[in-house]
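Given next, in structure tokens, is a single chain: the form predicted alone.
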Amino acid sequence: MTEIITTVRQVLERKGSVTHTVTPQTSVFDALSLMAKHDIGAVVVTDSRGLVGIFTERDYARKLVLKGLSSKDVTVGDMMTTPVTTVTSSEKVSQVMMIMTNRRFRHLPVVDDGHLAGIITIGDVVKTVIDEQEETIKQLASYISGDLTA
């Protein structure tokens, strides 16, 4: 198998980084509900510091569900995943779809010289390892029919 080469700058190019926040006092339901509305699985937490967790659904199944708690009366920060796992924009496809893996994540956020700079998602890692097949089989097909311009 050959290695993927796109980075995840390429990714945050082609899908855009508008990533959802919330702080660790907004209430699980808002949070929900921004998730619903934008139909995405994860916010990131932030405050003044900067980045200080994410929130997933997973978050929500495990942490509160479970315990039967009220998303009206919890907040974020009491069930966010904490200290947060990042990868940089210059990162390889690859190299985040090793941590997604070994990690057990779905989402990744984005993080250059200390900003945020988007979140990286376990369809947008597929999407791409797709594409580079794709376009491989492509090229492939064309050196075999002969046609050694494309």
The other form holds:
Amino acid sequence: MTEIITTVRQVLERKGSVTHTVTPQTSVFDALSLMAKHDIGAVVVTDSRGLVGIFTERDYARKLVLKGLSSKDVTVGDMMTTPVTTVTSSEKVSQVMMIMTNRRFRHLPVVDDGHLAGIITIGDVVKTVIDEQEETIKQLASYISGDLTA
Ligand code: AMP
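Alternative state: the form predicted in complex with ligand AMP, after the form predicted alone:
In what comes next, the whole complex appears, and the chain from above leads the way.
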């Protein structure tokens, strides 16, 4: 597999570092409303200790809907996944791809020196791969056209 050399930091510089957080006490209904409002598929769960979990649409579908529970009666703390796998900004997108593929999830919070610096998603990864490939094609095309006119 070709290495994707763009770093997580570069991805966050492009998309921004806003991360939507809730607490373990937030109801699943309120978390879903926040996710709908911002058109996102996951929220990071924090408390006074810092990052304590992650809650995604898949948790809602599998841990709540399939069990016939009501989103207003259940808190995020009961449905979140913990511990959370994270990456640092200096990691390359190749590494992010490997983690997401091996662990079968689509969200990775970015933590630098204990601070939440953003979240990288499978959509960001796909966009980065496409951008890098387009750049390679452009470089090859200009190399070939330069070569032909030389
Ligand atoms: P996703 O594909 O991101 O919707 O997540 C699939 C499952 O993995 C859900 O149960 C999530 O709570 C869990 N999950 C997602 N991201 C992470 C992560 N970074 N660390 C640990 N679990 C995660």
